[in-house]
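This document opens with one chain alone, in structure tokens, the form predicted alone.
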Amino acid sequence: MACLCLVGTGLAAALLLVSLALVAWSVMMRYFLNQPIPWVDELVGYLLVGLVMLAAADALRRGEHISVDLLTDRLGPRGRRLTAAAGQLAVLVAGLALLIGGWQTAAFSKLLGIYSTGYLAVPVYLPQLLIPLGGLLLAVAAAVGLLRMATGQSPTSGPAEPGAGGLRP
């Protein structure tokens, strides 16, 4: 799982990039050139929606999601053990949630051939694909973190720290 979360925040990176490069580009154009590159907003748009669905599952496999740890730190092992475990459950859920929800909304818009209406003009399912994915990579991580602690360890393959998702030592 390290390795395919890797690979997405891999990417993620490639994409913010990317996003910047473009963004740096217009901006230049529209303002040293007076030549503005109105699809470049759309397009970044849909570069970002990629770049947070690739880099999630990682962030929560390293335990780096925002956490509110506030009634956790009060609790005793079992309690946040218990805690930790319903928070990965409930992010399994909603990847699975995300899988097929975005599934369906993709075939759907593939369908009916559907298409952006700004100025690129793409099937509007291909970027709709990326959220399918990202969450197919959230659910197989949120599995993975309820099978390490299934086996007594954190869910989490990052530093165990309060505030971090993950569970003390």
Second form
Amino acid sequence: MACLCLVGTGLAAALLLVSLALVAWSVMMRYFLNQPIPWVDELVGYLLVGLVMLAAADALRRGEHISVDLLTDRLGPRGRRLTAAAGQLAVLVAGLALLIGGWQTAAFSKLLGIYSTGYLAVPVYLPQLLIPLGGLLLAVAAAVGLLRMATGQSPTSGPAEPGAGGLRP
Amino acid sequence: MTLLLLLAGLVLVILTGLPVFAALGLFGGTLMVVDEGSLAGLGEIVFGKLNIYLLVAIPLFTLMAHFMIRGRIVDDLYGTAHTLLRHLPGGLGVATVAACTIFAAISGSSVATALTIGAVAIPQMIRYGYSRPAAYGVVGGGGTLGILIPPSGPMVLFAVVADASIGQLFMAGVVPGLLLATCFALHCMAAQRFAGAKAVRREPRASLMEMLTALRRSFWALTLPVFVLGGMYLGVFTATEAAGAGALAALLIAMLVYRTLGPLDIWRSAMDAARTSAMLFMILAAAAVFSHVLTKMRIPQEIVTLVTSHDLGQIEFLIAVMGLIFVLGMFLETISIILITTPIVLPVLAALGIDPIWYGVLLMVNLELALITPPVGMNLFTIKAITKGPIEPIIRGVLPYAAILLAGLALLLMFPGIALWLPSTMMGR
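What I would like now is the form predicted together with its partner chain, since the data block earlier showed the form predicted alone; can you produce it?
Every component of the complex follows; first up is the chain already shown.
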């Protein structure tokens, strides 16, 4: 699972670096040559969807999704395990909802043959498929978290960072 | 009434300790099934909310901050501030506020500001004889500037949800941010001035040479924010472009000038920024489901009717909303507050003719308070993580800063010009 999550985040990181290159290139083309690149905005939007959907599962594995543990921190070890399991279960359900809802949306777009209104005019179902993919990854990560708990391990794995969550606002 | 019930239910669900995005998503999804009979619109809402070019400013600004931190460009920031300001009464505290202010203009994150500056500043202040609450307070308070002084992730989220200009909102945060920073610094000076026998020994003024050396060490950390924000102010960049140009500049400076950033560091920075953004945007997507249902239930319109039928003025309405957000801020974290409340409040802002930029700045100052008001305050937790001590002296220490923030909020309510003047002078608006 760790491997799958890392592949996801690796791809997300690559999408981010590609977005950086595209945005920076587009600024320079517009500023120095007065030739903006018309398809960058649209493509970067799709890349962002991919970035989020691919990295969300790894954030779950590392326990980086924000939760408010004001009350649950006061529970005993059993209560805390219970809420941790409930958290994984909630993500499992949310992931499945994204998988099913996202799949339906993409299937509907394909059925109607909808193309994007931007410069690229791609079939919309293609980028929309990123949503069910992300849902699937999240659901699998949550299921693995639950399995880990069933075998007495912590649901999260991977390095716990100081202050958790890096540059969270 | 329905709204209050829904909000209370939502807060309860979030307080169960589920990941916020899952709690919000399940709550919104359940309402959607009850209201519409199916989840058919889910995929489209989530896709539509994430497929937004403007939002990519957040991962790009995060990437810029990572490059500057991992590239050690900001390492000397606190030392430089100390060299320049150490002769003042409470000089270390003033230097901490100054370093927080500049770091806020680099990171756009309050937690990162408190974490990075606090790790250096707190031990040094305690070594020089500052009381623990005083040392914790200045980092906790100064750190909150991260979300008000641009760039700021929460501001981008608000602007995208409210369909306001990110660039104008950024500029509107500058003057209030600097004003609050000045008040924080004055508080540090006054606290030392009136500390009597307990006052910390003052240090000699640095020589001109020392000051120049210090400024040279932090040259890039000081100029990059000017490049990014100045470019936006002058209309050269949009916010997303500024984030891209800033990240690229930080990358080049770290690789070519400092020679501290290898391919592995770049890769790790991108992975960290991707995960942080995924975490944020999952909450954004889940909140979109919730607000979609609210809109379907016509709740924002009901509130508009309620407000107009009671003849509420701008100020009365703003005071009521700020009070509500202050209470929410004691229990929830900043991102969910922005994403839950903004869609509800927006139609009323339009009905009462309240400038969304002004409201955005008020919201940010209120959220700064949320970061340091117990029981849930991210900056309190951050300092607790640094010091590994009890939370009581931290809460005691941030109290004066919370009071200053409250006064600042009141001032901004009375004089919107403090926020709105700078954006009104922007080029290429």
